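Have a look below at one chain only, the form predicted on its own, in structure tokens format.
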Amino acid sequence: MASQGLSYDGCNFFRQRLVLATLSGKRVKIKGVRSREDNPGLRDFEASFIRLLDKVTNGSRIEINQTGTVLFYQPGLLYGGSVEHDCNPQRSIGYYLEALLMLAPFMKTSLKATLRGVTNDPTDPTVDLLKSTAVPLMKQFGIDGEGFDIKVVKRGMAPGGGGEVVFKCPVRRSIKPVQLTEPGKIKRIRGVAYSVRVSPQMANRIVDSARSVLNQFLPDIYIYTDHMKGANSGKSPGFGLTLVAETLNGCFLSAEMSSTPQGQGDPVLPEDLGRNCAKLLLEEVHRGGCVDSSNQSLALLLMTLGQQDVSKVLLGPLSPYTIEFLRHIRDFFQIMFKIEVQKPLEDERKGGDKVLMTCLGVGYSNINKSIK
């Protein structure tokens, strides 16, 4: 398996390809990276992501041509350990953390990663969202242990950054199969309204406007306010809201919104942000499934690398990112999912067709043997 290589064109789904190459041990070549643009080649945040991969692996070989339009990546062994990385402020820490969440359980030693940069921006999943949805999802697959957590030490809004996050994850030799087919009813909603370098009253205004929408549906709502000051508040002003709905069966659905970065676009009122974020959460609940749309690919990867047993997960409508992820799993692991579309009943006012994904795990230890 290690001798085989894959070749792709263009910079789309860049992280997916490098993460799956690292886990499968297959080398990958990516050609034509923005070759037709005025400013061709890899962007700074993509180069920063490659450096992070190099830090958590041992013996990786990375070659980039002079213009940055061709990348060759031969993965080394996933080592882990203690890592510090300054993330490029063009993308938030969530961009880098999503990949680490996929890699961390399969490393040789438990990972402690200190990431610095932008913690919250409107483009990528924020650190708060990953902490409240991805971590509980991984625990369902048996990835648990002392200190498994994402901790926000300093907050940093776009574009200046200045935030710091510590991510700790234990090593798991085997991932247990899951049967997540019944999401259950929503029992409570929790959230975090954060504000930095603006009045603390902003967070309270966000909470009030979000509650005005959500209280029509559910009484058990608690939204924390998080106002960091001084050195812990980063370099740019901003505010935002992350909401998470928990079901009776322990599934988590989430939504989030952040204010527009300083000096970019139209300013956002905290009242509008709170209301719109609450409506986004209701839309996510409307879509249904046991995993929210931002964590679909993480669930599918853990199903693929789980023990050689059948896993089932019910998802809402698949996002375009997830559809491409399934194609890449087929390329790197030769694994195909059985997909059953569940049409909603006529008397049920639910959003879109749900998708039941069934997969026979390949077992990560088996991949390791074939690499050696």
Contents of the next structure:
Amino acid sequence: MASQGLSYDGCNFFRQRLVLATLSGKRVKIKGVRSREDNPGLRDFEASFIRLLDKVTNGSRIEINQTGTVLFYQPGLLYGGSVEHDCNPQRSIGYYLEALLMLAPFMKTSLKATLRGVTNDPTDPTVDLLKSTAVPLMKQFGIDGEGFDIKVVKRGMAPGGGGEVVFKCPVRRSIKPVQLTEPGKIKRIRGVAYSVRVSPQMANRIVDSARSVLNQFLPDIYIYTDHMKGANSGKSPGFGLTLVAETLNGCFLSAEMSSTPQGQGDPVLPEDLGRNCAKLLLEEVHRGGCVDSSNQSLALLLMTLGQQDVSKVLLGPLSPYTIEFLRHIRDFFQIMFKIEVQKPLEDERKGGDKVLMTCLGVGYSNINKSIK
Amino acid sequence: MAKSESEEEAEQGTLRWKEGLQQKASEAFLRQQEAAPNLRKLVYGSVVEADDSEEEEEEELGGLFRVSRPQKSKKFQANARDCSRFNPDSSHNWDLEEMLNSIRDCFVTGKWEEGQDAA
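To complete the pair, please output the form predicted in complex with its partner chain; the form predicted on its own was given just before.
Now the complete complex, all chains and molecules, led by this one.
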């Protein structure tokens, strides 16, 4: 059965499995998806994710049983091109975009994806966060070129959505190995405080309270306020903040917070949101490393798919999602990382323990890419 | 009898620290192991997969029906939410001056190492 592909139980880490299956060309079978729950089978957002995957590939075979508890996926070739997709509003666009970021550099033609749905919600990394952290991270791996960008055209808060995002990514034949072992000191903090369908004053209140915490460390803080109006403001009201700390060596650490979606729990005050988000950023700085916690798995994937050379990246503590990702990388690519814990020195005031990840790339080359 | 014991104790008093050296060493070793968990083992070690469908869970009712209960107390959940956000259980209290000081050198305003310069 092993030659038939990989088999997993349950729908946890759903995206990881499908993305790695697509990149490695291995078949994957996912069984027992919520099979014991009152409402069994795949949810709408997962079905939406599969449809998106089908749009960017050519010749994928997807079979789902009648109750939706068993999924079989035989990946096709990554095609790319212009894609439009209405993302299910149960999850924000970040959920879909995280997977696209991993696939986009390995397409046949460069990807231009227009995604519609929820741009910001409290669960997933928001589009703003991915724009300011994942894009510069991928540039370190040599994925760069004209029009490599994530653009928020319309903002749509949860639960209504109505946002629109355009993601453009160039294709690469191979990925550059990296040595990101020294994060350097944080030189500036940037951020976006956004608000839609509420008073534009909300964003200013967020900025003031976030500044009051961060100014204890740095004077160079600039938080943009982004208030979208009319047709660009989506269907639900809400506000939020994304903070990004940039180091001298070009590493980015981020934190974010969104207001509770309308009709789901207690509302938050913009002052509290700003202050708590600033503290989350301090927590992220404490964890440290060259890659922030929400992009750990993206960095590890690009290290794995690099040329046959050693890559090193210093990370903060591994998140449970990343740990599972490492196991999946072993399943799909037979690559194991060398994991070393680095303890801070006695007199250093640089936060907690760090983890140095080392691996030898598999020498993945993008066979889909057309030669011009 | 009691007297001789106390005498012995007095004689060996200076050598007491030698007792159970091996045990002490192994305890210290284990303590250190716990403090710095072997991450490689944690990540790649064999995982005891808590299956949703365990045989012993299946009670029969009147020999006809099986009781099916979703399990919520499991540490490992096969159908948990798929989300990359890292929300650690224990967050630090960032109102304390002590915590703020622990990350001061991460910023350009902090202390610089020898041989490095702000330029």
